[in-house]
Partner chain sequence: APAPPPLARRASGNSRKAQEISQGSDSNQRVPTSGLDLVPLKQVSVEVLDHLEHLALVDFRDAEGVERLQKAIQFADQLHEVNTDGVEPMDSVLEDRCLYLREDDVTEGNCTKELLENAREKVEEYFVAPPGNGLLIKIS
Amino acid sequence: DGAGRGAGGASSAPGQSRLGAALAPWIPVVGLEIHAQISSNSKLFSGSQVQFAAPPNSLVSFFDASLPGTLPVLNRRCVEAAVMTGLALNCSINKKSLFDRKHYFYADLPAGYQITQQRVPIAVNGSLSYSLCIDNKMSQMVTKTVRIKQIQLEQDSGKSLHDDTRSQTLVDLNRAGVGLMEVVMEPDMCCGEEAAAAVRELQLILQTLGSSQAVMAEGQLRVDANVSVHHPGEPYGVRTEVKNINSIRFLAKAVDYEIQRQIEELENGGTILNETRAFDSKLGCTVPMRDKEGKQDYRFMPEPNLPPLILYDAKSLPANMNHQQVINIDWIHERLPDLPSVKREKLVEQYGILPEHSFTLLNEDGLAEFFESVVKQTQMKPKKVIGWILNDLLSYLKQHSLTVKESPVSSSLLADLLNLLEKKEISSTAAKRVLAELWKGEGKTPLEIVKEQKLELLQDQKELEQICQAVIDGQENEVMAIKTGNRKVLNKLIGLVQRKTQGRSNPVLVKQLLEKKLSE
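Now that the sequence is in front of us, could you give the structure of that chain alone in the form predicted together with its partner chain?
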């Protein structure tokens, strides 16, 4: 059901009628079209370089500029990237796929058409599984699946910079012709949270495969959402397309806003137009997009300069062809790396951590590797190490907006610290203080800091006993309270011993000693 989803503080959950339960419930329907820039050296149909932020029009060949007499030549690497992605998303790979032209006029599309795969794309009928937390609690995760309709290879367009003051558009074709994989997700999702989780998982998969770096901020992953609402039992409503979504967080907001907007519009007796809307991140709303009025007629036609793309598998491998001209789907399948879902399972199995821990580890770039590195270098059990990674390390990094790679505390430094703790040379309170010092990145080892700040645990039992006795002698009232049954007051005595020893006493040992003395 649409109601009751954890929408994180929104005044009404997506799908819920603002006017209350008296009216019929709404079912929101969300589908996604995702464009992922292929990670390759050169473009899809030409040999110009693929690179973010280069001088304008420096990465443009004659073909990219659509000069007459130029022809497209397909980049093998782009095909492999699409096959890998299709296999990872459980698709059927079409051994014969076709290229088409999609015509429309825009300043950043010099040819007047985009080469895409409209009739027969390279991969079809796949699925993507992703997980959601119920009610924002990490401990309760549910797995969902969204069907992948297809994956197609297509060209990216150039970039337009609109100069409204001088009434002109500046065009940079560096991006024109870069290879894209368009991943079409069926409308199996029902809210912003699901859309965001699905895209996040796709992003992780693409990054694991290396087929796309999928960094949304650099435009390597672009998401358009198709949103509609309808009453149960009725046909699907008119859908709108939402564009200009620049982050996963904004994706969730844009989808939820649009669902709510459509519900309110329909409940007020209005209608939904089949239009394209842009998400305004500053205002947190969707607005109709200019230049997109009226239905587009793309006049698809086969790309006459490209014969069909033929892929092979172990059975159909041709005997006499040049290896470089042959793409073997089975060969690629055998070499796929472990996907995120498999990596998570392995982490849980190997280290005994909780499933939600494995999600956090994979969610942060480099964190899983950091964790495994620490585990290798310490005697502390992984189940204890994970706490230090997720609570201490990760929260520090987040506070200072650092990536794992930028961490001033390396995995070996952390492992050294945890070893001191494990060998009971310091208390866990002391360990936290050492960590705080390590964050400064001054190059000191944990042992040096412990010695400097005199944080070693008192090993001398006699000295500890004397201190305990001194505390007992000085706290007559508390001792009375404990002896008459108020055990909680014991914690105060432990605290006092800690203070006297400047945090250098093992609280467990202190408790034992105090209890022994008090029972004498």
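Now show me the form predicted alone; what you just gave was the form predicted together with its partner chain.
Partners and other molecules have been left off, which leaves just the chain.
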């Protein structure tokens, strides 16, 4: 994996002039900061609606535009989403958290400051377990854990649109003030693959909870990666921050590129600058943005217009409190759905499928439900159903860039088809032909297609025996080979019978008939 590449990079990188550097391996260190947009109808401190791709500046309240005299009102839904996320990531939830102002001057931040939680965030000290495959083999999975330092609530900024032709910048404030959860991971990862696997698992957890839709293409999940390299036993190297990575695949590429770049830079006697970089997905490399040399002073101060955020649990809940006015951590905890790791275990336990298959089922939105629905409606064993789901259904959907929900073949149609196969009414070759017809989405049932194309298995044993005899008579060399002990040639004869019957013969029965005739 990437760790090996990074660690062994010392010996393979160009220009090792100093012996010491060439002998000691490099240890890459990767930490992530992830901004997830909270799934809520309105913004964090105002009643403005949240909606992707709305007309510019159509969702801006007086508070969002920072008109004098406007005050923030905390959105309860955003707090609940952050508590849910914190609990799902094994965090301690702070019963008292504080809001702060972080000052910086930029056109997309009308107030000149962002409201965030710098001193005491809503959740701290969690962990996230994720799995990745060794050597790209799905059958060998290893589970790792990354510590979660904290989760904090904060406002998103607006969006600057740079119009180069008119050399002007336009500002769209629709996104200004939308609620974000910033999830800060400790630097416990060592390569792009690990970072990508951790973010993918976080994304699944957020989507399962409903606390964020986490669609990266819509900017609902943005990742910043902190990367450094150092020799064993030495302190961590100078780190760079790669900002705003907007896809999981790019995250893996950006991190691995940055690790390699730093190793080569250091081996050639250069130094690493503490700078902010961006990943150029077209070139596949990172490029410097602005240097962090002049450390920006954000002049943090407590937000004077918001009291401390107080949360309760079952023990500390005052008796006479109106339940609408308080947030009860235990109440939220009891209602957490099954997380992806638990769902996977249940799938493996209930259906006897392989652990790696449970990952694929959960990774594709709606696929686990589709699988369970097919299993309920068919007599076929789940272990056989999974093959059809992963090898036939999923590969077709991927080929045609379709989601499970867009599949032209419903779970009940696939179940009908698998029932025909299970009852030995058609062969698996014929089943694949029926499936190919079903993809056309013409509204025919599997049975109708079977009848139309005459794909039923030959039930007439006499007819099948005659076909077998004809094949044997026409293949003298093969028959001789089988009789002298070459059993593999038998498969060729079975194939010929299948071809003669256009896939309508049961290969198991054909094999028995041929063996019987050849031993006579």
